[in-house]
Amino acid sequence: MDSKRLSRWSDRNLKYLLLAPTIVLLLMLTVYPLVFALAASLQTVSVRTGERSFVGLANFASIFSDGLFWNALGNTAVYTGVGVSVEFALGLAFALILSESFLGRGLFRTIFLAPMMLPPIVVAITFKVIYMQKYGVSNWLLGLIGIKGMLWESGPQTALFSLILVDIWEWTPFMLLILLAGLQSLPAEPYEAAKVDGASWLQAFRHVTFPLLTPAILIAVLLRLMDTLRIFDQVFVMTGGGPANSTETLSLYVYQAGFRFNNVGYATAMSFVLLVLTTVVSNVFISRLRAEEVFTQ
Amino acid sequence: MTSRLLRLAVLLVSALVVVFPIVWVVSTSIKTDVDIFSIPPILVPKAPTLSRYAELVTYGLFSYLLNSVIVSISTALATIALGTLAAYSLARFRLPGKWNARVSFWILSTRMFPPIITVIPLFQLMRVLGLVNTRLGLVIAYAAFNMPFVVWMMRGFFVEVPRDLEEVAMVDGCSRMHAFLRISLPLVVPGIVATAIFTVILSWQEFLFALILTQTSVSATLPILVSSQVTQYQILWGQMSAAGTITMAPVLVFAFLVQRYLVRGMSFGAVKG
């Protein structure tokens, strides 16, 4: 092949040549592990001999009678449900405040976005310091208004709530960021029309802002849901799942089953449940987003 | 007027809630034990000390720092190099049928897998390849989880470059590859820089893969140093805060640099800021 023909051939097939490395990499590092995990979930490995044996769906079956699994699922659901709802409500409120123009708005925006940019692990230890027993700031503040100190992340009753509070501190800024961007890109005409029709602020919000903001809302909530369903870092460092498993989330339980108790088959089986859960939840949003034509371009 | 004052009050209180924890952890990192365990808690240490940082240095701080720098920069370079090509292809060419949308979406969907599901098989793969506890192993794992982000960000930037520019060059006898290298690529350089910085930030703060794929200061990164200050028996409050401060400082600087692209970066390019 002479060079001219070679260059014509490469021009024709350029689209595939450029895509290939990325696709191969992703196949090797995400699809292959997934297939491997599926195979592992159907096996059990003997601790004594290291011998693998095929057990069919036994690992999946034992999930259903495992109280610790249901506990982890429940914690994950509460964490996700409460966390994401509060983050959305607060994020929307602050986005509405910051979408008006006033002196110092840019500065407030910059400050408010900081928590989201911090490494999650740093956020976790920061709140460990704040929640410190006896000497912590949070209990000192409660003392100022005459409330007795709490155990925060080390008390079985308060631990999950304390972790959710950290998540809200860290990720409300994300909702604010996306929703504010959504608000600022809204067209002006519908509002002028609503004004002419004599709509109140609340009516304009319900019938104009909210529908137009839907794509941004869907994206923001979807990305937060995906991240909280898999929550690991903060829980690992702040409580390790304790006390008395009261903060154990699905990812953490999978980690413990796989790496502490070396029960790889069972751990991967549970991780598939998490995958299915994430996929089902995401697909609800993604199909709405496709209807809104966000992911098509 | 009252509503404006109310707004200002709400914003000021919220700003305090946001800033206070960050300031507090930095101040804890320069406190002696006496100041850390003081009632009432004090913000400005009576006897500021850098001894926490010194203790971290003897604990191997510089190896962790070096690992973090090498791993996050290598990850950014590798993913940008491969991902930019794929992004250009998806933005400019039409694959047969609906494959453009399908491939783009498949790439995005790999980011939706909870990492815990791939980390167990990946650990076993790395063990077979002898890559456990190496920086290379970590870079390979990070390249995979950053790739969807890079492809989607860069695809958005390429879509914004007018097609005509390249077509004019090609009429003048440029090959497609030349048109890409000479025309489109230079135009998306700001996008490449922003995407690279995001990739550095994401790799810098990653914890789960680092926890499982690294074991010692040979390859472990800063988040591991931070979390290892919480032991089963005690928490080293001062060192923990110092390690946290070191880990977050560069991230805050980088985040400030990419502020313009924050909306795009945090939404995979789905929302244009």
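We call the rigid core the largest set of C-alpha positions that still match within 1.5 Å between the two forms. Positions refer to the first chain, counted from 1. Note that this is a predicted model, so its numbers are computed, not measured. First, how it differs from the form predicted alone.
The Cα shift for L275 between these two forms, taken after rigid core superposition, is smaller than 2 angstroms.
Here A20 counts as shifted, since its C-alpha moves by at least 2 Å between these two forms after the core is aligned.
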Second form
Amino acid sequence: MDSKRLSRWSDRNLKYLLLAPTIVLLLMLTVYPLVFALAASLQTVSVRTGERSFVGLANFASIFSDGLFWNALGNTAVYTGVGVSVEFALGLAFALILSESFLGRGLFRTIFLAPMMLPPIVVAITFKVIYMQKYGVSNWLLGLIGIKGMLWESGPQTALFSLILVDIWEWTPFMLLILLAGLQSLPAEPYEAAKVDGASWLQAFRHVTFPLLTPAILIAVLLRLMDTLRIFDQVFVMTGGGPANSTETLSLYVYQAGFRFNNVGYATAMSFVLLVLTTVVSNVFISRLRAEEVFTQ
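Show the same protein again, this time as the form predicted alone rather than the form predicted together with its partner chain.
No partners, no molecules, just the chain.
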């Protein structure tokens, strides 16, 4: 190929040539790890020795009879359901308050958003100290009102909800941020019409604010659901899944299976189950968002 033909060919395909490095990089970072993980899920793989043996779908079949997996799934469901529900309720309440004009509103916004800015590991270590049975601030405060100190992290009945409290404290500001932005973007005309019709604040909220805010609500809840379904860091630091696996989540159990029990193939199979679960939940919300025409406007 002479230089002129090469020049014409490069001009015609310049857009593909410019995109090629990015496409190759994306394939290396997404497709290759996915294929590698799928292959690992069909094998038994030892972290220590690197030995592999093909077992087909045996790893996936083992999940259905694994009591620890179902325990971790139940813990994850409780953590996600309770945590996200409370975060949404508190976030919406605070967003409604902070959307009004009052003295010091900017300062209160900064205070409310501060927990979200902290690294999750720092939050976990801080609350681990707060929850200390003998010297923790939480039991000291309970003692001031005559209540006996609790086993926050070491009680099987309280440990999971103690972790949920930490998640609520840290991530309610995330809900607040999205919902507040949604409230401030709502048009004024429907409220003016509702005021003319004599609607109360509650009626205006029910028939105007909530329907118009639905897309922002769905996005906020979707993002938090996706995050809590794979919660790992705070659980790992604060309880390690204990006591008696009462706080073990799916992500933590995947880690334990792969690196503690030396069964990478089984851990990878569970990772795909978690991926499918997250995808199904996400698609439900995305379908609703499409129905709200969020992606078509």
